[in-house]
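Given next, in structure tokens, is a single chain: the form predicted alone.
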Amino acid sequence: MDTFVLILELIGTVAFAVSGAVVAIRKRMDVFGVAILALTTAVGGGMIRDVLLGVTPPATFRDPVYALTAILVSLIVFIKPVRHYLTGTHKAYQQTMLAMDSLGLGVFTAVGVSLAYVSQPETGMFLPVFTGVLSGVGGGVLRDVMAGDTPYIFIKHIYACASLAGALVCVLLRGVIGQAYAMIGGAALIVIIRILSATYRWNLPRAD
């Protein structure tokens, strides 16, 4: 299971690092800014999760693989042909952000739920769900704040609600089909909800 969680975390790290790098490039940051925003997006939610669970120092500081992966991804995205492909048009930018943000959100929500149970095996539903959502949305919120934007979570389609739905699926199915399949199911549900919400422009009611 440890290897499975590590693989999922690396997938989420790559996805969120791409989204952070793409936002930084759109904001015309230099290569250092691109690397920092990618790193913050990739590991921010995990750091919040670990602090909440009392895991200190956070995994990011105990194992450099996450930070190194995020920085390497940011440098690849910064290469001229790659960044032009990902951000050359508004449509390319939107598609890249949707795909990477949805994947990262799904993976880190599922991992957050799993690690909450590792930390507190006898806990009820609230802690794993809360930890999963915070783990999923935390990096994106930090990214948007550092980039000077209103956080995605408050304005774009169904975001935190998708994370909440996926976290609940992880918790409810854990005892039925096993932790690994529950994590995959929860993450997949989040990605599906995000794609459908973007496709059909589903949004929560907002103030006029």
Given for the second form:
Amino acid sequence: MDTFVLILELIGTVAFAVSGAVVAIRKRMDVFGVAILALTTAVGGGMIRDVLLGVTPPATFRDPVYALTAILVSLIVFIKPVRHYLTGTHKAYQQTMLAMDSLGLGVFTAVGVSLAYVSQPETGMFLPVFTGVLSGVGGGVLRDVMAGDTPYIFIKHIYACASLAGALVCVLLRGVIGQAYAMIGGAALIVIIRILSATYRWNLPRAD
Amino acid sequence: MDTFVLILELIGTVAFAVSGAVVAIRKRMDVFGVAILALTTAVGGGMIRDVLLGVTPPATFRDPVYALTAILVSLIVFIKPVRHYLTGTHKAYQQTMLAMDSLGLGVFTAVGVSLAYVSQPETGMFLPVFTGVLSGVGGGVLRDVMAGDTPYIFIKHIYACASLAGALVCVLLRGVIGQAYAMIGGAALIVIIRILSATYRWNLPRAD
Amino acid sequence: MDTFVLILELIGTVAFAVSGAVVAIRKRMDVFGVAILALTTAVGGGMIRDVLLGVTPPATFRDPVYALTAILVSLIVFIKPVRHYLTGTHKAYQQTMLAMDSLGLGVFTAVGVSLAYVSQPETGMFLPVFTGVLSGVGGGVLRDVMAGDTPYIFIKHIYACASLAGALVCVLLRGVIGQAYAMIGGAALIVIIRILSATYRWNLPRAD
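What's the form predicted in complex with a further copy of the same chain like, now that we've got the form predicted alone?
Up next: the whole complex, starting with the chain shown before.
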């Protein structure tokens, strides 16, 4: 199970690192700024999660694999042909962000739910769901606040709503189909909701 | 005492949730953005307080009542007649913000002082005062930073100063008139200072 | 050793408090806003460090000396002749910021490395280095985000890179020349790299 969670966390780390790197590239930061924003996005949500669960120092501090992965990914994204492929046009940029941000959101939500049960085995439903959502959205919020943008969570259709739905799936299905399948199902649901909502421009009511 | 603190926290949660919701409505966010900003404002200060005091997971994670109250309040504020009443004119918006933000600031400062004594019974005066001020201002700072505004704490007359005065009252009077009355006195003082300073436009010296 | 670390922390507190105060003065905040931004910058990095290491309540909460020093410094900086000297011209402002921000970055990085070893004696190299960098850059990031600016860490040449180099020096030399000299060497290296990079406008590659 630990290996499975580690693999998921690394997938989320890569995805969020790419999202942070491409935001920094679009803002014309230098290579170090790109690495810093990738790192912040990739490890920020997990750090917030661990501090809230009382797991200190956070996993990111105990094992260099997360930080090194994020920095390595940011350097690869910065290579000229790669960054042109990922951010060369507005459409390419939008698609990279949608894919990578959604994948990170899905995976970190599922991992957050799972680690909440590890830390608080006797808990009810609320703590894992809330921890999962905060873990999922945390990295992206840090990325956007540090880059001076309005956080995605406020402007992207159904963003936190997708994370909440996925976290509920993780919690409700873990007793039925086992934790691993529940995590995959929850993460997949988040990615699917995000992509559908972006494709069909689902909108929620807005104040007039 | 626990029930009394819980009631105060719920009053603060409602007040800060309204303040977050009306900021989001003025920024024309959709209903989910409104709920998220209300939630962040309402539970943010308490989360920061609990993490700093080493109380993990924070109370907001252990008991859903805070988060659910904040979300419910945000949905009520979003109802058309309610939001028109609270934010329809610039003057209405200003008055809603002044009342709700001041009430939240007052209550969370008093609760922060009180919980610092619970967590660190042997402490001197400084820790409860500092914890109280950070608990009081934390939610509003998160709200403003996430909404992309200059934090109130920098621009509103006497903001942190009011919180500091109230926290001192809570600490100094608890041995004299008991903790509950000291908390009510401290919170009331904060609200009064804020409203007087806004009404009479008290100003502090500014760099020229 | 404790006294030595305390002296370094106070130097860093004064330096970061000045940097926060002059940013607030340039933004024409009132005297209370100046004190708040100075305090945030001066104690923010240490608070983040202590929370991540599981040291709660953070040192800033247990001993008022840090907060009082920061506030006192901000009031001195606010005195008319002092603030004119430090921020009167764009060049004076730039030089004040470079000197004070670099000094704070250097000292807090070295202190962060050292306190990571205190908290986690059995640790490898990665945890102290990462803790040192986060402690060093944390105060400045909070300052810039709260002031609504793009964080220095993204735009100043070699900023986090300098902190990383200094943290590595602290870790690698502590077994060779002792902890105190390693800390001084690491902090000095950071200040030197920052000043050289600003003077000669070292640039890293930027996305085109």
